[in-house]
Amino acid sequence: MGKEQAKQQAGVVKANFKKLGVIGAGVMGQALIQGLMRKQMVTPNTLWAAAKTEASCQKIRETLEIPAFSNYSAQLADTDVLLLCVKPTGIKGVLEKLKAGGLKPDTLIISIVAGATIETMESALGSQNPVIRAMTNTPCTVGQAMTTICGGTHATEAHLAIAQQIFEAVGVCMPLDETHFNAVTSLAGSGPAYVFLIMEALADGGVRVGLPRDAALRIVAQTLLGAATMVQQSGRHPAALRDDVTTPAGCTIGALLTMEDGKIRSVLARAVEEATKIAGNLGKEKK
């Protein structure tokens, strides 16, 4: 077994870049940083972060023990990969600053900003920098993110491989055409919120029939985790797995029919549809 293979089996992945910067080191940005550091893909010497205020930067320095800057222009000249993790309203200003401030022509730009299209970013940069658009979600904080990536005009397979390497440090990553990204935003990006609401409702049901709230919530969380794992590992359709639980004249079928009376299937599907419409308007300037 070679050293590289041994490292990968031990969870250590060799990075294909020398220096990485994270602009917008909030919850998502810091989660990505921590994932990369856990995988030993970066070190404090090969990583820097940027935040809006000096107070935020100081907190990042203390928490993550990495360099952090509110003015990051001087860091661009030797940075190979930039992760943009700002809010949709902040992407325009960041792109303008990158265009004006010494960005290397081969620096890879990876954006997780909802609503910021590849065309928008490439046009704003006005350069031939490779751009990759990604959509991830908050479970990256526990290493269970679902991320999709799509390369722009100047992005090569090697650039996509770097992006995949980065996001696999915090979960699962797959390539997907950009035409689907509004749907991915609504399903993966917003999806954890839907699940949290469902968890809360199920726990409330447990409390209603006599369970202590902490016990109800623990049971719900583990049950959802187990069910999701079964879908992933079995390769079977959720409907087939549901049928396994639904015995004739049992309590499960009674509960399922009650949910169908409340149009739960339609409500969840329509929620994704509505969120997709909103995602299509994120980052657009209001007229």
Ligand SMILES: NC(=O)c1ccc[n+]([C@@H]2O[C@H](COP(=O)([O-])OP(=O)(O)OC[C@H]3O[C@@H](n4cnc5c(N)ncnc54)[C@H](OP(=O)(O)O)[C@@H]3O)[C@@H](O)[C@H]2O)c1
Second form
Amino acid sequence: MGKEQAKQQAGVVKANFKKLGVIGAGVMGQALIQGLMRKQMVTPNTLWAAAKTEASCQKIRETLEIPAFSNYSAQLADTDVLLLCVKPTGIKGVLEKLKAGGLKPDTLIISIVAGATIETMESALGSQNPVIRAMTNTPCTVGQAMTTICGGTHATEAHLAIAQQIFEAVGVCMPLDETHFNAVTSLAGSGPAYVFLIMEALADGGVRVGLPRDAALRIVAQTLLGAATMVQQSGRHPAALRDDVTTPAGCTIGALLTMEDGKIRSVLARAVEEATKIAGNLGKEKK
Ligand SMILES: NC(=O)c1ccc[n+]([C@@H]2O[C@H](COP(=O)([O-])OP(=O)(O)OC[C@H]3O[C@@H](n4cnc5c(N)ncnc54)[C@H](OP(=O)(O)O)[C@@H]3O)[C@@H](O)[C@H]2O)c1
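Next block, the form predicted in complex with this ligand, ref. the form predicted on its own:
Every component of the complex follows; first up is the chain already shown.
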């Protein structure tokens, strides 16, 4: 087997960018860095990270063995992609710093910051830099993220391809119009928390009928994974898959009717609606 073939088989991906800077290497930023390192898309020579405090930078240097800076101005000159992963309250300051100097005019800026719109970012930068907005989620820590991306005024197909490659290192990525980003923030960004609550409730049910909690949780997690994989792989509607396991006069229909009595369907749908509304207000200045 050739060297290139062996690399492909190991899941190695050749990056379509030269140098990446991750500004805000916290939970999400580090998960993305680890995904890119796993695919060997970046090395300590083609990647740097930034955090607010020197203490966080020191920790990043020790755990990830990559360069990390609390003042990253000097790194901007040879960086062609910047990934912004700070909290929504921090994005304004970062964009001001980038505007203040050092940023190359063609550096691609990709932000995963909830609520930071393309318009806000482009006008804060006041430059022609290509900007891409992304929404991802915490399963990026296990290579199973759901990410959507949308390009701004100066972002080309080639820029979108770079973003797609970065997020595919940690899961699934698809382009989507920015008008849907509040919905995605709710459904994908907050989604894992909804599923964790549902898993907890199902495991409680198992405990109620006598299962040890660890066994109940293990059964629930694998059942969810199996059901989700069936939806993805079969391409069939969940209702059709549900019908397949609903035997007349059986236990499944008994459980399903109990759930419908508790309005599970509208509770979950309304929860998504509520989080979407809140997402629409993230990053807006308080009056
Ligand atoms: N967590 C989620 O479920 C989720 C899902 C989707 C999207 N997101 C988005 O991901 C973003 C990051 O979330 P997170 O949970 O990873 O946050 P986090 O763990 O708190 O990480 C934020 C990082 O930003 C650094 N930072 C803050 N201000 C900075 C500055 N001015 N310059 C450079 N670095 C700075 C912090 O450094 P210090 O450690 O020194 O303070 C920290 O490393 C958020 O905007 C959120 O909307 C999160």
